[in-house]
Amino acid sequence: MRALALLPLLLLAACSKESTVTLLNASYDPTRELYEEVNRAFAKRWLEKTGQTVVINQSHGGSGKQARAVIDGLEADLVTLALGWDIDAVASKGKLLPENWATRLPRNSAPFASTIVFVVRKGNPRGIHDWEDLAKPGVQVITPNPKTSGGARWNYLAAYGAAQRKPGGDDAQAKQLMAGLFANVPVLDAGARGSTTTFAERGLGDVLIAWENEALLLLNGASKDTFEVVVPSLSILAETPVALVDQVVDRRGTRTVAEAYLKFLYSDEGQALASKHGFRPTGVATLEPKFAKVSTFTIAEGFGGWATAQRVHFDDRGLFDQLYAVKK
């Protein structure tokens, strides 16, 4: 069925060849509803512009996986990433595009962020409020684990900053935080979709760290009567970068089309996309109202950048590490 309803379209591309371009996007899992659509969006703005149909495939999966896909050689033209360490390490181990490539766009090449709240069960029975809540015994928590998901790694950082920036707080508070926080974590699945599964179809737990957005789309769901959304007084900004990979983009010839594609993120109609499917758009003065008010501090501003951010934390023998090396 689905292969004949894409004969026409393959026909198409056949006779026209000259004027149809292909874009391959390698991103994270929760972005695929979102491209899925913005990709629509812009392949009819750019054939209305240009008169060159663009076909847009899209590669998912963990975002350190795809990052290491495209340092190995899988041809991206675009990567857009849950973690900016991971745009990173394209270009400082694949060498496929600048350091820099983060001031290339505005905003910290971030046209769209998330933030990190709480997902608990309906009416909230064990009272979690904010991070504290967290690290109070007989509290289960749930969240991946840091090494090897990024979005764990956002969720981490997020209760690091809040504990070290909260009127009165420290690193020694914030450690503390961490060490009983993850006491409490019963399970660490290896990606953030898990954790969710483990949560919401399990019944483990007694609140889910998660993604807003996945938050969001947990309670859009069948599920919107058995859970709630609970949000800290302080979270990170969990700004989700995109970039062209210069030396596939040269080298396919696909330069134009690529910057026309992020620059299509960051207009009107991108950022109305991006809002509807539950990531906040950067360049929007007033958010919609389904999402929460919440103070949020950056990675810049809490922890000096991805690199240090890292090492110090989840580096092996790093500070991650330490919480569980205490008690054997």
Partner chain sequence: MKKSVLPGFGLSLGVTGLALTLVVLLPLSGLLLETFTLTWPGFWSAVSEPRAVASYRLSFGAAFASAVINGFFGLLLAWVLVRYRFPGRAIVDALVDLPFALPTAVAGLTLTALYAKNGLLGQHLEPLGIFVAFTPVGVVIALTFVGLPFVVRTVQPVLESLDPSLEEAAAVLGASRWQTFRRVIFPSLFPALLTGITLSFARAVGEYGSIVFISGNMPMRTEITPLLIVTRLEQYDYAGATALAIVMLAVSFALLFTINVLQRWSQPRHA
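Let's compare: the form predicted together with its partner chain is above, so bring in the form predicted on its own.
Only one chain is given; partner chains and other molecules are left out.
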């Protein structure tokens, strides 16, 4: 009788071990290929360690749009977004995770980083070499919309900060550069991957302002004989953070596996996969030769952090709105 009484518990334990757990990772556009491989690698390791099958589903879009979707109810266990400000919004507006989220993982919760470079057509027919070349009359520049795309905000701040930091540079020169640059932008896509498609597949534009990982992806694919990368003299270090969405994982009972997934990004295997897909691993002292040698500044050094950058440049009626209104 005692054995019969234990049977339901044994069956429950067996079902629990063999059950499948699912996670949803809300990420930004250019991480698709990276997380496809990370997901497979993590699922394999988790199965080996626990005997449990894990399926990680992905949601991709402009970083700002993804943050708003999570705030509005997208049941994402994880957010892996383009910039800390978007995760701050999930914390402050959505109340879905604590506002000190960036302290819970190493390196301000940024396992990877990137920088901003240019992609031009083979032979660089327009002679694009540095930021000031993007403001020359007749040069068509492709970059996404800073209102919806984290990559676009990094692009904007890289250009603005570089103009400030050049010899004799100041805010007035930075504003002049940005006005000329956006006067040359024919279309603002919602996300960075959309801008890459506009440039590479639709054939629009002379230069694409891009994440370094997007540029490397183009050069490693079928388009390697069509494009080349130009590295500006100064750019920004684009740290891309990750976070657990506490309210979702606790409601769904997925905290343990979700925490393990984020820690996997910091592992040697996770860092190697990041490098393979063109993201700069933040846990290594020396980068591979494929990564551009470029002087960079951080968001804190250039703009006092994301809160100030957002308020001054990207909030409604901020500097970006003023510059783009002049174009219209």
